[in-house]
Partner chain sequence: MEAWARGVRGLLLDISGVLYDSGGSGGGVPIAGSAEAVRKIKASGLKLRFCTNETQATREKFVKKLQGLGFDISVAEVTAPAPAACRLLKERGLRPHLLVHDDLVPEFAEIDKTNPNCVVVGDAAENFSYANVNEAFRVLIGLEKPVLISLGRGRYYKETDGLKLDVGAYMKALEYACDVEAEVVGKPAKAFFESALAEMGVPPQEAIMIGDDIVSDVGGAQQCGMRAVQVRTGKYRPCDENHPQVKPDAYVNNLAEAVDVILSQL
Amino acid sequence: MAARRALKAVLVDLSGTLHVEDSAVPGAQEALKRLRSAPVTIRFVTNTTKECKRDLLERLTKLGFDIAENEIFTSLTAARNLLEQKQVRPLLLVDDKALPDFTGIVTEDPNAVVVGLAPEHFHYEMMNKAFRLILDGAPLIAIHKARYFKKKNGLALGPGPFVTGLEYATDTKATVVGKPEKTFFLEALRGTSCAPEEAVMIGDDCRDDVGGAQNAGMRGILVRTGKYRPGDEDKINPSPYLTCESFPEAVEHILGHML
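How about the structure of this chain only, in the form predicted on its own?
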């Protein structure tokens, strides 16, 4: 087996890995500071569609994380890039707080459907509108297809079940732009001068974070925080490069064994 190339980049998931809503994972702020002392590029990659990048950054800053806006790559950014590339007018099923990331995108007379996490919009009338557009030929674009995510009061449905329902009803397949898509991870690395083999991904979602990263050629570290459930390690093949209790433990492993 060929020797692993030196680690040059660390990709870090946000919700469930660094924080859960407005609470930081214990020790995560200090762990991030220690990671910044290493000779690696850090990128924060997230599927969150509950808020725009500006609001997300504000939330993280209030929690004591030292993160710059240009270090964050979101599935909302990936979705916007695709909309501009396709030059379509989307019906945006996203949380109202995410709309600023679509400023300037024409949405009148929609000819495409974009689905993110949008609890206020996941009702029969809106889903039926999306259904009819797709039947008429509108492409279905899923910002991501997560089954569920972690809230303070427990697990909650993600957009995946709603996207799958539209796929089933219209006999079509969505284009997915966020994790676990290989293109998402490669886009996150763009500008870092790092190959996937020189990167590691840390996240709480075995499929979307770890499985997606490993399929893109990276190593994946699964953390037992956020949405993690016992046995998640066995849900992907190959299994995670490593499973840790939390982000601070993952950082200690990187500093001690991967540089």
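Now that the form predicted on its own has been shown, please provide the structure of the form predicted together with the partner chain.
What comes next is one chain alone, with no partners or other molecules.
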């Protein structure tokens, strides 16, 4: 059996792992303090299309978590990184609340298209604008491709169907940057000088968090909080490196067995 490389980075999912709605997972704040005593880089990772890092930081700080803004990595960050790498100027079809995460990115005379969950932008005129850019060669970047989501008054279309329509009309494929895409996890590690094999992801979503991370070469710890349902660990192959009760137990395992 090949020797395991030392653990150098820990990725932590937010909703369902550190907190559930407006309550912290019991013992999570203390567990995070203990994790910080280890020689690992920590990143807090989440899919979101309308919460900028500042808003997330505010919510977590209020819940008693000691976190720095630059430790937060979201699907919006992943999109921003891709734009910077490709050196393109995006047409941003994203929620206004997400715009702060794109500060400093030039949007005049766009030659790329970014699509998040933004119903106010999915009207015919804007869709045509995006379509023409992509047909002319602009890359299409999708924050994620969710089909629909639940609102108080019924189901509502997510960005996925509109991205699919644009892909069909332009005969191109979007680059999807959110979990469970490999790009997301690799981008989260950018700047940490850690390889995937030196990282572990802790999350409550077996497919998107653990499956996605393991597919990128990391180890995955599934926690039984948030959206976890009994039997989830059997739904991915290979199964999670570890399944445990919650974030505090995951941290104990890391401190005891993975350093």
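Positions refer to the first chain, counted from 1. Here the structure is a predicted model, which is why all the values come from computation and not from measurement. Here, rigid core means the biggest group of C-alpha atoms that superpose within 1.5 Å across both forms.
> Core superposed first: is there a CA shift of 2 Å or greater at F162 between these two forms?
Yes, shifts by 2 Å or more.
> Verify the C-alpha shift of K182 between these two forms: is it 2 Å or more after superposing the core?
No, because once the rigid core is superposed, the C-alpha of K182 moves less than 2 Å between these two forms.
> Is the C-alpha displacement of K50 equal to or greater than 2 Å between these two forms once the rigid core has been superposed?
Yes, the C-alpha moves 2 Å or more.
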